[in-house]
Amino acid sequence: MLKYFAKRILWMIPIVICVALLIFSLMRLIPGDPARMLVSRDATEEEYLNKRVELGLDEPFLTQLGKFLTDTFLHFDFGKSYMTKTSISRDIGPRMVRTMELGLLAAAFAMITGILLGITAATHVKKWQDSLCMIIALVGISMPAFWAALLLIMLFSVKLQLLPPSGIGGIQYYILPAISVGLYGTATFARQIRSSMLDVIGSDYVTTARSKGLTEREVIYKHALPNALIPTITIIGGFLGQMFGGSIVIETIFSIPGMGLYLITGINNRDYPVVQTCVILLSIIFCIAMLLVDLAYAMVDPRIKARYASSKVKRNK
């Protein structure tokens, strides 16, 4: 297992470097010049050229790329924002915490509600409960996150005045954003759990558990659900990536000063260091999430554990 873990860690390095190369190149291909945006409208050509020299944009592409890769991956220096002149390493910390809080809350909401909906649908197959759960899942998977966010604000903030519509503070500020981001995940988990539960409910070990006199609740939650979760684990990593990616739009709607809002502002201002840092950090978070999912799958699935055990026995012989 340690060898598998080390191999996956090593695979993360070229992936993150490729992401860094891609975002660095794309930022210089899209229209817009940061130097032109920073100088005043009546600035002279000399002032504009001096600003490009100050930002290092006058250097050849490969020279800029080499400095960027060296500072980022060898010195862990993300540079300074073109607009605010402040250190990105200092600014990104609190923003990353807020984004991760929102993403984890959205993931918890999606997994809990999705699993409950999936179990309800599977245990009441072809009944009204099954139809209702699948309708909820269909709505969740079809509705864009930003539209769900606007509807939730209108209902719970404007009409009922129960929750704040924007800003940061206590847990109440994260409820609506987490629901908005997690709706798609709820639908995905509900459909997957329903399908997996229907496969395992008819298995021999479930029939044996019922014959032992166990209650239906014990059969479902102790025997059927753990095995139904095994195929679901494989989609959790991609789902977590969607949570953090989807929070970019949601943070803008709810005015949450996280990485999403930081990234959007950087894109609008052509703030290259900010955009590059946010994309690289998001890629690292996604890689770590996929690594944890793979490790969890290897620990939960008895077939994978047996394969590692057998290979270890062969080495010992």
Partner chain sequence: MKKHLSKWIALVLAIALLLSVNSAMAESGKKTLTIGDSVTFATLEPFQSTSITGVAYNCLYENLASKAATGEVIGYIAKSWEKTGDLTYNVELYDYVYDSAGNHITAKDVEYCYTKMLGVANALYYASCVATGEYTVDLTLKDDTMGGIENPLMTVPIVSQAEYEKSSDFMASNPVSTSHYIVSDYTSGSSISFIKNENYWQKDESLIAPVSRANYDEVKFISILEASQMKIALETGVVDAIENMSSTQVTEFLDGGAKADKFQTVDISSGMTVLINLFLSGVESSAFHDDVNLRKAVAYAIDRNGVAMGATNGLGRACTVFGSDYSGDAPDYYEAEGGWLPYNPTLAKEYLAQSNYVPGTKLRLLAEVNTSRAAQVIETYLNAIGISVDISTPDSAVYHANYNDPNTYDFAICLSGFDYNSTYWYKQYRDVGRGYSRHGWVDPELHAAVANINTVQGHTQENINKVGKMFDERVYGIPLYNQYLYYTTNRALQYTDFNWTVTGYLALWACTTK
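Right, the form predicted alone is done, so what does the form predicted together with its partner chain look like?
A single chain, with no partners or molecules, comes next.
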């Protein structure tokens, strides 16, 4: 198991370097010039060229790339933002915390509501509760996050005045954004749990549990649900990616200064160091999330665990 973990960690290194190479090259291939954004619209050609020299953009592509890779991966120096001239390492810390908070809350919301809806639908299959839960899931999958966000703001901020419409502060500021981001996950989890539960409910061991005289609640939550959750673990990784993608729009709507907003501002301003840093960090987070998902899958699935155990036994022999 430890070898598997170490192997996966080592695999992350070439993946992150490839991401770094890609984002570095892509940023320089897309139209738009950071020096143009920094000088005024009425600046002379000389002022514009001076700005390019100041930013190091006049140097050959490979020189810039070498410097970027050395600074990032050997010195762990992400550089300074072109726009603000502040250290990206310093700026990105609190932003990453906010995005993670939003992401975790959204994930918690998505999983709790998704599991509840999925179980309700599976235990009331072909009844009105099933139809209602699946309609909610369908709406959750179909509704764009930004639209859901605006509807939630209208209801909870403008009409009911229960929650703040934008900004940051206590946890109350994260409730609407988390629901907006998590709604898609709710729907995905609900559909997956319903499907898995329906498979599991008809299994022999569930019938055995019932025949032992256990209550329906015990049968569902102690015997059926743990096994039905195993396939769901695989979709958590993909959900995390969607969550970070969705947070870019949601952070803009709710004016949350997180990674998403930092990234989108960086893209709009062609602030290369900011975009490169955000993408690299997001790729690391995503790799770690996928690793944890795989490990969790190996832990909960006895067949995978047994395979590692048997290979260990063979080696010992």
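Note that the structure is predicted; figures quoted are calculated from it, not measured. Definition used throughout: the rigid core is the maximal C-alpha set that superposes within 1.5 Å between two forms. Residue numbers count along the first chain shown, from 1.
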Core superposition between the two forms, C-alpha change of T63 at least 2 Å: no
Core superposed first: is there a CA shift of 2 Å or greater at A43 between the two forms? yes
